[in-house]
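Given as structure tokens, the chain that follows is alone and in the form predicted alone.
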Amino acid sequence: MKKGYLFVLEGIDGTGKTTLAGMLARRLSEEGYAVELTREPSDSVWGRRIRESFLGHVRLDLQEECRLFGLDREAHVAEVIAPALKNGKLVVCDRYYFSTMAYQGARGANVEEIQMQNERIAPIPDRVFYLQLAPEKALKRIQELRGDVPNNFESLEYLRKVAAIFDAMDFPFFRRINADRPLAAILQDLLCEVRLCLE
């Protein structure tokens, strides 16, 4: 059997990323692929603790905020993506290891063993579509689009950090995507990245 695909979304938040993921995979879905949509941090025990912290006074610390996301993506591959590869879906993901990358790494992480213990375990994606959205606009979004107050991963020095590490990704499937534009247009990219890989 033809294995699936996987196709990841990233970028700092106030990019558009879960709204796209979303979009993404009905139109996926509407042309007759069978489509999996999932998100990080997951809906695992340890990525249910992470989304606590991220409106918690006090953020984690990074030891056990790294051992988290280690857990739950080790859950996350094993229950859901894996088996949706296997049987030749389509992969959605909103966020993924590079995310762990760029976040922890802006705390003082180290971005080369993060990637390498995450590649032991986490399929490399097909494709990573990183929305490129500056760290202000971001966060304006995120202020004023969505009336959230930002959390313990949104401050604006902290995205800018994120957002370097990010921009200095390099790897042959990633696709930077202008995020500073209306969500039709942006999708239209996602689906025309999505087509030539699949051809």
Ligand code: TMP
The other form holds:
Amino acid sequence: MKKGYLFVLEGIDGTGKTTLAGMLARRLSEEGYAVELTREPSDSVWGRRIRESFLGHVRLDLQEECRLFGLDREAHVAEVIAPALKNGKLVVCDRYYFSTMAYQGARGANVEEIQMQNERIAPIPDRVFYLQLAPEKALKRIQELRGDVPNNFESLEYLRKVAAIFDAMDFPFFRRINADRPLAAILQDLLCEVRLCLE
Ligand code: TMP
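Please could you give me the other form, the form predicted in complex with the named molecule, since above is the form predicted alone?
Following is the full complex, with the preceding chain placed first.
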């Protein structure tokens, strides 16, 4: 069966993930590949509900947050990721279940359990590009460059815990990318890794 490839960008907030996912997808499209650029939380009804919750002052409780991210992932895989892979596309996904492991894990959820649950419902990616940046710098970027007020996912103490879980991940498909560099340099690394994977 013809199969596509799943490339995931991960990292704490403020690492340039979304910008880089867009740049990577555009470059690959220009090179003639059929590309599906997508993100999580996705545009499913569950993903929209999660994004709405970001606007409130009170964060969802951990159980509800895990439930919604799980439902969103199932919908995202069924409606977007699996069909694109089946059609032989290169899927570029801005966040995936490693974010659930890191972010909900940092709130106290069992990281291994989240991994096992997700591996039952979600395809294992071909590559995960972990954009690594010190939480202090990431938060500074959010505040200064984006002009944003950090939301309740973005306190320094919390991001440190999230980063520690990402840092400890050790999968054969995991690639650590130094995100403390200009976007163009990071993009070159991503393209290089993608080409190696496609060879
Ligand atoms: P974004 O800023 O990349 O759009 O992501 C929104 C927030 O959602 C981000 O702070 C991380 C969080 N998140 C989780 O907590 N768990 C998850 O499984 C995913 C995909 C995102």
